[in-house]
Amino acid sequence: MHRILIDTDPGVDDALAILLAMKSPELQVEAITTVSGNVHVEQATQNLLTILSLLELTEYPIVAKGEAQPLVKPLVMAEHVHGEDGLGNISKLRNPDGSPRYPLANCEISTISGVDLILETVDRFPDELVVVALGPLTNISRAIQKDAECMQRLRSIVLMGGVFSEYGNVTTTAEFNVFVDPHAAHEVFNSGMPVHIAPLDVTHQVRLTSERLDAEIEGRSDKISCFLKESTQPCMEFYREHVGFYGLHIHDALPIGMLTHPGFFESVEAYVQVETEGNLTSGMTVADLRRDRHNSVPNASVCIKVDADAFLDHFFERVLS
């Protein structure tokens, strides 16, 4: 089993990953930290809870709210791929008493920060806990400034980011969660702590297409089917127009099965640099993922492949249980 803290900027692919990561018997969830990324963190905080709700837990992880900007850069958000509320504006919803189709959890918000309670948790376990990122590095990257020590007793770092050998998705070179916060991402990187990457080369090999969706969920009426095929039609709408398909990719799930399925992953060791400061490149990461090539010492294990059909199967049969 692993233990792990989740790191998140909820966001429709974050809402699916922390589906799956709370329905997998292999993952401990201890704590869940937002950042700001897709929206605001004070509106990822609140999508967390909503993500919380659908699960009805007795007892709920340890949740604080993290960094509202990033190190250095503006804050760069993503509400035109996820809804105004980055949950497929779902926030709207209303059951026939007016009362919120979606509610948020009785789940009570930590007085400590984000990056604080990265520390705490990281102290608490030490040398055992995943950290699994799947927005901007942000409260990572202040939690090493803070305490570099402290967060060297981490397992390892399971981050959604980056791009290689494709385009981005904000940029010709950049993925989103590392061109929120490039500073973050080059900070993370060079920490000396075990990082493995799930880059877009990866992630764009799993397609969630409507019609597979529906078929999924077909003659369902549950909460958790309701919600799958509410929040994603803001981002099925937008991947039509601007990516070619009417579906998403679900990103950030993909480190939640790097963990509970490695099998289903290949990856290579590979010297990943971050672009922090060109006008054109900026977020933009770089690294020779040939498997002969190594001029530099590895500081990631970045994926490169993932059995795309075994992933999806199990990412439905594990959220729809």
The other form holds:
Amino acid sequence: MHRILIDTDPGVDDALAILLAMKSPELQVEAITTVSGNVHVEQATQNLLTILSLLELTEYPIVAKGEAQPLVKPLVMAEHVHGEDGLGNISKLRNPDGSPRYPLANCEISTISGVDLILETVDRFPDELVVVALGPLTNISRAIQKDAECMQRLRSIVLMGGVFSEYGNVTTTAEFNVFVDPHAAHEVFNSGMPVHIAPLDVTHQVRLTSERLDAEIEGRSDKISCFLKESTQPCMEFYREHVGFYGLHIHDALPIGMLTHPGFFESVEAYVQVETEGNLTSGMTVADLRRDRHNSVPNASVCIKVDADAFLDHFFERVLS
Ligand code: BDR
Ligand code: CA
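For comparison with the form predicted alone, please write out the form predicted together with ligand BDR.
What follows is the entire complex, opening with the chain shown before.
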């Protein structure tokens, strides 16, 4: 069993990752922190409560709101991909009686900050806690700045971010999470903590098509099936127009699978650097992933391959269970 803290900017694929994590018996989700990324942290925190309400839990993980702004750069968001509210605009949907179709969970938001909740949770589970980072790395980096010694007691950090052998998804050379806060990513990669990365190179190998989703939820009317359909719709339209297939990549679900089903994945050790300055290449992740080509000591393990069919089957089996 892994004890985890999820740091997230929900985000449609973040939502899918959180559902998968909460339905994975191999994981104990102790806490969830939010951060600005796909949407502003205020909205991201509301979205987290919407996602948690789908699960009808009797006990919630501890939830705290994190950083609103990246370390140095002005915030860039991705509402054009994830919908104005970050969850495919489902917050606008109403039941026939006028009540929200997707209400917020009755879960308290901690009075401490996301950064402090990260430090407190590492402190509660020293050498045991795994942080799963699904958004820009601002909270994690602020936690390192506040108490580096405490953060050294993290067991590891598994994150979705970066791109190495493909084009980026926000600029030609950068992936969104690293692009939004490259200074934070630089700090995390050089922190000395064990870092496992799921970059676009591997998340692009998994395609959740509209056709597959429809087949999986056919005849079902439960909350999670409706959420899967309605929250992903605008995102799928965006992909159809700009990416070239009718569906979406479920980027953030992959780090969850890397923890619970490492056998589906293949990784290489590498020395990963982040471009924090470049005019053309801000947020670019740079590493030579060819085996035996390291000229520096590796600082991360980079996932390069996934058994996409096995992972997608597993995803649906768990999320619709
Ligand atoms: C990452 O960026 C966000 O839009 C997604 O939620 C994911 O974390 C993919 O580049
Ligand atoms: Ca995300």
